[in-house]
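Consider the single chain below, provided in structure tokens and representing the form predicted alone.
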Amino acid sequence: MTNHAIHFEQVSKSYGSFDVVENFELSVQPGEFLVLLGPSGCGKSTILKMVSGIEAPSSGEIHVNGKMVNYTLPRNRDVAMVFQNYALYPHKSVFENIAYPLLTRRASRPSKAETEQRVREAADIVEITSQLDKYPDALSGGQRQRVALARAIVRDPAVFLMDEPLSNLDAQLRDTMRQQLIALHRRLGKATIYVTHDQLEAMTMASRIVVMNEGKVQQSGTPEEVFQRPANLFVAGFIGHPRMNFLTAHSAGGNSVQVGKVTLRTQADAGPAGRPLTIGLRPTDGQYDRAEGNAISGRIIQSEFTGADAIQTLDFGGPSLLRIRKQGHRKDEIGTDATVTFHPKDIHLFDENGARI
């Protein structure tokens, strides 16, 4: 346990009879950028609050650098939290906001010269040095977020906790800040737990993703693992854009499945004939111009232009419609017949309980 930056041991949190987090088990390695991903209300922010000391776990233990911190004051936990709403003091300058964690220390408070040096070093890392004399209301949203990051950096914590820090920014600024956060993490090399409901943030930033739903871990793995081999229907539907197609099917025996009138070959064993299944097909895996693979023919009934490609909806007479992403866009394709193919390895099988086969 001493080799872990953070370790959760059977951690649960309840409010009365409502369980927010149930038996949460997780170890975060030093230097790891771990993303807790899931919908609102799944318990991911509550986990951060329990690590930081804002909330106390109902049961279980939380360890930071090998030390159990359940009963440790927040300021003594060696963690720094960056909030969604920045949480800056409006009556303090940027310099004073960044310096605040140093000035409130009861022990080992740095000198005035050392405080100024550390504040300027933190401000330089996030490129906010030119704004040190200003107040938060004179800053843009991106600048305020940089101040919040600098305030966390100046503490030199063992672990950074980030609770949806980019959700209040517009799309273009969010993209810029996402890249800068990745660069910041590489520079500092500190363990980070990052909470978000945005799968794009998770896929592009994480060294490991933990997908959560209703207070429980659904899957833990690299971005490639959770995308390519989702553990269940929830993960498969939550990860990926456009959303995975789900088709009601049954086993035709061995490596064959039946979807309406279409028989598909798979790499996984579908089990005995007649077994009820759900087929998962990612829109990005279907190809209109590939000769080999499982062929599904139908009529294009809708085409959504997205710029570099189009999302087309295919009616193949099956239990539901099929959405496919196609590069380029032709205005005359709606109403025309088309055949799309899927490689057997790209067909995801889920059993009657929603678990991956």
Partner chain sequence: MSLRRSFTNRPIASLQPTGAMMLTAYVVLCFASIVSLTPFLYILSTSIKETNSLFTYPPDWIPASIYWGNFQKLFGETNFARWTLNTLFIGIAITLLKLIIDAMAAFALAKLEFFGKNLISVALLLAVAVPVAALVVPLFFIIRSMGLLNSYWALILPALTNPLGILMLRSFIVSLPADLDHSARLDGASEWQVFSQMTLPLIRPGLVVHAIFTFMLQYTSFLWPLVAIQSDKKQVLTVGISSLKSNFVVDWGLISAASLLATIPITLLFLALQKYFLSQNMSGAIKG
The other form holds:
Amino acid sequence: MTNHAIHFEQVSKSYGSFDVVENFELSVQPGEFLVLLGPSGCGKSTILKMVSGIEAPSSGEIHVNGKMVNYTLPRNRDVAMVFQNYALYPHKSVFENIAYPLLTRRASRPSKAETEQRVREAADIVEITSQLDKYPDALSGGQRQRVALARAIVRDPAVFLMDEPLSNLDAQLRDTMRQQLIALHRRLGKATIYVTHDQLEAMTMASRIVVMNEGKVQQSGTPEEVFQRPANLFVAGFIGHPRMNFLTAHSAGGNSVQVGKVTLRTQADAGPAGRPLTIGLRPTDGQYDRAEGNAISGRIIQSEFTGADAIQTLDFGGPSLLRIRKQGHRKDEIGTDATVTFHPKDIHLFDENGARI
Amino acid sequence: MLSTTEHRKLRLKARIRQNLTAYAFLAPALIFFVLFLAWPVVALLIQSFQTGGIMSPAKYVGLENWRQTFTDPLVVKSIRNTVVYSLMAIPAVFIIAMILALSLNTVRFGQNTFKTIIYYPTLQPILLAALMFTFVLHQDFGILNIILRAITGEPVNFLGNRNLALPTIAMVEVWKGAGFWTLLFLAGIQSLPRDLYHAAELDGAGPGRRFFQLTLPLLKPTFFFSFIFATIVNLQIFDSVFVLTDGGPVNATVTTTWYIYRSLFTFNEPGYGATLSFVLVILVLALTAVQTILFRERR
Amino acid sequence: MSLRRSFTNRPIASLQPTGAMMLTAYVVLCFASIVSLTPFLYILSTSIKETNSLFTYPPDWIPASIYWGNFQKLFGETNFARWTLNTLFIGIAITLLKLIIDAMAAFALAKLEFFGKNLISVALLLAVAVPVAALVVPLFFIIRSMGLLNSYWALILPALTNPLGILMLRSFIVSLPADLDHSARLDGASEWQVFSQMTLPLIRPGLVVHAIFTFMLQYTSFLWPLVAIQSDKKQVLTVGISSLKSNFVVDWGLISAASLLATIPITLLFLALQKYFLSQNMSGAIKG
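Output block for the form predicted in complex with the partner chain, input the form predicted alone:
The next block holds the full complex; its first chain is the one shown before.
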């Protein structure tokens, strides 16, 4: 337990009878960039608030650097947090904002020169040195974000917490900031919990993703794992764009399943014949014009142009329609027949409870 | 993981620490609150069963003060005067303030100058306003009487007339208070959603209908606070009575607070004053409660 | 440009005021202005006249020569200067003390969790409706038992109680974003630092309004000083001026001079802080 940067042990949080977080178990290693991913209201922000001390857990224990912090005041927790709305102090200059964490404790207050030096270092890292004399009002969204980061960096905390830090930025800026955050994390090597509902942020930045829904952990793993082997229907549906196709099916015995009139070979064992299942097919896994594999034939009834490729909707006479990504786009394909094939390993099987088989 | 009992202990400690912090912030305010507001209310009740206390030690007299209160015609009169005064002053000042606020909202130039001038009397203590009003009302040199004399040839003895004295004192409050309520109503009007008015205008609603069907209903919360605030303040009317009529003529302007003051100092009967005070507290609280309930129901 | 301006600045309650409406409004406002200002101008006129000449009819609106006797008598034979200084001193003392006391309490009520929070909030709301005039009898005895009658403390201490100030500041503090405090706490701030370094600087407009409100309340108070202070030298302005009228033969010239001068301090304050007096904040103050 002592070598974890953050450790959650059976942490629950409820308001009255409403459980926001249920039995949350997680260990974050030093240097790890952990992303908590989930839709809004899934409890991910509450977890951050419990680590920072804004909220107290209803039960369970939270450890930071091997020390139980359930009853520790926020100021003594050695964690720094970057808020969604930056929470810059509007009445303080950028310099004063960044310097603030250094000056709150009389006992450990650095000298003027040292404060100046540390603020400049932190400002340098996030490239905001030229703005030190300005006030938050005068800064752009991206600059404010950098100031918030510098303020977190300057203290050299054990742990960084980030609560949707990029969600208030426009799309282009978000791309750049994402890359800079990754670089920053590499440079500082501090354990970080990053909360987001944006799967792109999660996939690109995380060393590990924890997917949450309705207060419970759905899956924990590397970005590749959660994408390639989603643990259940929720994760499968939440991660990946366009969204995975879900088709009701049943086992045809052994490694084959029956979807409508089509029989598909699978890598996983589908269990005894007749067992009800849901199969998941990623639109991006379908291959046109290939003889081998599990072929599904149908009529193209819709085609949405998205730029480099198109999302086509295929009616194959099954229980529901199938959406497939196709490179290139031709309007006149609508109404024509097409055949798509899926590799057996790309057919995800989920049992009646939605768990992966 | 620690045991449940250990957690409970630690949690209790954290709670205590949290409460100590909060109460450290609250302590000065709470001390003054208890000493000079909560305790005096309790003391009122205790003193209402006592007599004496200023020159000699207080003695318990049971329900004597209360019995006297219910049979004293001047008590009835003082409460009646206080309520009648409020019923004259508050509606008058509100209607005038509303007219002024609407006017201010209509004009384009000089709005700030008018605002400043109209607000100016509000700055003065009510006592000073009343004192200045002697220069308005005086039979010989009061400016209002100079005007009346020029028109009718006869001055009016505003404060010496039993029927005019109380309305005249209400007039002081209107003069002094109008600016305050004008600004408050103006702020209310200017914070109303513009779109609604444009929509109403498109629907063909004229200025009159827009005022009665939009402005007044939308300002209800403002009116609610204003009425309660004005009620609490006006039911305590004392300063202008003290300086203008001292209760006269023939007790026509005796108000509850005036009677309380006289009981304490002129009649040396603090017990009786406390009893009257308690009645006043109940009166104000009851009227405030009634207003709150009426407002809630209509909403 | 001018078209756009007139559109965006257009008053709302009457979208396009007709000429007649505009005219009516100006007439109403001019009349109200005359009514508001006339008493002030009239006492200006009477203060520079001998009292005897007040009784001539028709009146001499603007005297040919200025008579300074009323003012000389005011400063020579009454404690007017002392009353003014007392009022200012007590007003400032109360304003400063109450500002910090109320801000601290408001901070606790707005930002901290503690046992009895609801009870205290309800008690404060109820206390707003307690008429302070009804408390003079017990307050007289409480202050007397503390041995403070006839002292400045008799005026200062009970005035620190008005719960409206706490409720008003609370509503200002509640409207501050909570993340600022959370952030400050994580940055190592103690609750006192959150209060003094985050909350106070950010509610400055509220503090100014609170200060004005408190000062005005003190400046205009009459009944309590009348009860608690016997010595004329320790008296405040309101009671002092009213005492001028209690002589058997009333010196109206003296009273008008006193009234005129008594308007000056608050007028100066008003001119200095006009923005706050006339802002919506001030009216918001009473809504708590």
